[in-house]
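Okay, so here's just one chain, in structure tokens, the form predicted on its own.
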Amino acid sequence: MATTDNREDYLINILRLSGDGDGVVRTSELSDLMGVSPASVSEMVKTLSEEGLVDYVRYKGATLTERGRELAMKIRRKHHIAERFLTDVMDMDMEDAHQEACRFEHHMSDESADKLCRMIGPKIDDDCAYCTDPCHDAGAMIGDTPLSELEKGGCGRISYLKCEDAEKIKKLISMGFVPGRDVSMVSAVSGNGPRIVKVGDSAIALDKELSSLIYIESAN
């Protein structure tokens, strides 16, 4: 019997070959891409069809059902989040990160994926425009405020980090500014002067630029 990982590999490859799930994919295309025999592909596609994840017509090919496309998109999202975390935060080269992310994508929970995504920050580009998770949903960010805008005595919980510079993200994480943690403004100044922020048991001085990369959910 095929493993869940194997099923998911087929779904994500059908998604890739079909143009985000809209086109028909021939079994010969899957065979070439995945390096498996046509007979094995046909057997798996039939299994996926029986499970309601693809629509399969013999001699024509397979199309993802709505449920199959949703699952494939979710797997691909986890792969992309893991890949970004491994390259941007863990300094892993892209080839190794891709291989590791292929393992992560099958076993990462939705909750862990959300937390990782918030840690590395929302990012929309040509490679991840398919992301539809909460931190990429503009509506979900309404009410979130840059830490730099907090007044003295203000407090909140870190919602996400937002920056294109991986080094700055790593610096903030190393200082303890991780989504889900509570922070409070000990001392705030106008302009570009440093803000004294308490996170956990530590009081840390942050300049305006760094503090503006931390978005919080208001707690008061």
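Note that this is a predicted model, so its numbers are computed, not measured. We call the rigid core whatever largest set of C-alpha positions still superposes within 1.5 Å between the two forms. Numbering follows the first chain given and starts at 1. Compared with the form predicted together with the partner chain:
With a cut-off of 2 Å and the rigid core superposed, residue 33 has a Cα displacement that falls short of the cut-off between these two forms. Core-superposed comparison between these two forms: the CA of residue 181 exceeds or equals a 2 Å shift. Relative to the superposed core, residue 50 shifts its CA atom by less than 2 Å between these two forms.
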Given for the second form:
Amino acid sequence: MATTDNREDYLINILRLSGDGDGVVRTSELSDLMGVSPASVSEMVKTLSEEGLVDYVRYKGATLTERGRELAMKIRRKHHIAERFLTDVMDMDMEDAHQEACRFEHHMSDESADKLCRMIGPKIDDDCAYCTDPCHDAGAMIGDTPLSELEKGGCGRISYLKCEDAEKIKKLISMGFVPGRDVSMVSAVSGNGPRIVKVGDSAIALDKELSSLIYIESAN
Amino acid sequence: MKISIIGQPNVGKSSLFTRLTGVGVITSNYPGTTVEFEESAITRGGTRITFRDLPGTYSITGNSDDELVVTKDILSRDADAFLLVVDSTNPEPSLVLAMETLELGVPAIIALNKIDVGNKLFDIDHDALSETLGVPVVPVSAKTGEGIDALADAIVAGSAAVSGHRIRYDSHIEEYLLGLEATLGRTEFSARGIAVKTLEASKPFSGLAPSETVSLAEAYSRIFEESHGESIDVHIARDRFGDAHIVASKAFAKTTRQRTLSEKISDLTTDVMTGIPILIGVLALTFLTFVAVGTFLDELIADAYDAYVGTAIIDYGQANFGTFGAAVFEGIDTSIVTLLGLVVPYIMVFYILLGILEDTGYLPRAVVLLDNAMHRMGLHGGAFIPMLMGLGCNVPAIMGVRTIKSRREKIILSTIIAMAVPCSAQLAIIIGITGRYAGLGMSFAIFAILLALAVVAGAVMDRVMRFEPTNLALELPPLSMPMPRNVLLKMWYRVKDFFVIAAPLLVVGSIAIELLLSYGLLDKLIDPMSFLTVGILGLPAATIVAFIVGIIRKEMAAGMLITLAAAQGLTLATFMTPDQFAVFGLVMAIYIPCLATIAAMWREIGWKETLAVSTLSIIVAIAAGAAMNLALGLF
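Can you return the structure of this protein in the form predicted together with the partner chain rather than the form predicted on its own?
Below, the chain from earlier opens the complete complex, with every other chain and molecule after it.
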């Protein structure tokens, strides 16, 4: 695992030095920042290049590929989530939390990152634009399905509601579709037809649009 | 003493109002029945109590019409206390509304309704609930009458109290509330309650708060949303539900039980595979029962009238008075025949069947199953209920259009109701006149044509008019056995309106028409219009009088036909051929809605559209009648 951690550290640092991914990062810059020899850097950059995560330009340095950039951002997001969890919930001081988060970031699953996000809802005060709001698109990640997609007989817990129109959210909330409550799918009249769902002990029919605004953590 | 009743849809609010006051409110198992509120007073133990039945709402935070009626009532401080209705069979959601109201610091009593069923589902400790919330809790059943006296006594005794219960919110929200309360001056409501409503950005209530409180609340909500990634009103609702869950779990212990038969049937009605056949079965059975019972009673009454009264009234008038007096008596006779042949067999039977359908809780299921089909006609499932009501009378059906938000749907639905949904008077003509003299097969043919007309009109308007999305969100109440008492009472309230409003008009109108006829004034219309009646529709020229009269009220057209036949010395049976009866029934069913319906449409969709629909209905009626005349001539 150590090699994986190491790999991911390189990716994050390239991301950081390149100002979020566009510029070319010199081998010397990396070796300075990470306190390792330029030779080790060159070797690792070559490996990463073979994996298609960076483009290696001889004598100049390295840039992140699209895939590499995505991976780096994902890891950095986990770093900030972990850091925030450690400071806000565990009451750890910032320096220790940072060190700890450097280890957490490599081992945290996407799912637990999302769950932590929902628990703390952090706003990260950091230098990078992307991580000011690491939980921004937590909703779109795995684990949450729109209620409309639930199979007949399926059940889950309401995670959040998402819609531009506040009136629609108000209406759903007032009918009992509140985050944290259990819902189950009784039946769907047809593919695009209304859904009959149970929330608590009430049976309610919702059209497909309204039911797709309710995201649930599915239990199955 | 004034008491306002607040509760969610389907908790039995209106039934409770009826039980408490003895005054009829149409209670139905779907939301939106009480658009405005009903008020009624009783005297108990020397105290006069005025009850006000507010529309059922899910919350008092939003801006829907129903919610605004309720918030306005709360804000007016007109009520001395509030009666909060909680459904003991499904306590959590209705407790949320009750607790939302209690939070405002208004004196209240909780009625724990449907206790007869609730006691089977839970071990209910209503004292524990009362202790937690700090207001009296009285278990009642509006259905069986259990606990109603105790409730009325508690109200008279002035035992309504202000709740001391605090809903526990997220710690950040609690801090915000303290901050907001500090900026609030004195209000007639609890500062905490107003602070919560201001945080929720609930307009009617935040209006009570000074502007600095409102802007502070806005700042708080922004901070909250940024740091929690969830909007504050969603979070408040979440906490409120959480608290209601805790409160409910203290007072309601779930008993282990088998799924009831009604739950098993309910599953069948909502599953598509079984639901659609059941829907078709229910509608077909209802319709056939209506036709069978209606025609049976119609003939029974007609025979009885012939046997016991016959022409006695007319003879009396002719023997004792001149032209004028005789015409008056003939008018009276016509209106009695029309009322007997219409109200008892068709209107009463229809409203009994409608009441049964409503009270079983089946209708919302039909709405859901029909949603897709209705989309093809540019409508949504909810349009089914006004259409069904339209079979009784088009006027309340058109008024029901008000609950639909989309203007496009309002127009489509009004057009379909006015043209293709026969009201009970038109049903009486189609079944009682066309059916009797041209065979019931012809009645069914007319119904089939009307159904096709509805589908075509809807589909065409759907294509022509710009699409506006609408949403369907409807609670499905549990299925239950209708109580004959409630069904009969509802039928009576609905028919009573007919007697009070329509019957006098019918008598006056019939007398006026008889007078015009006896002085030969209507005859002037007959010849000039014969190109239409005789030429295009193949009917006797005199039927134009029935069509004209039918614009005022459709019932009068039915009576008119008898009078017109009698004027020519004929019985109804010999006045027209079976084919002519068929054409007459079809044209009558489609052309121009009656004046009351036109007035209702004018209010709901505007005069231009009303004029367009009325004109269209004449053209379609003549075209359909002419086509039927030609088709029948071929065979």
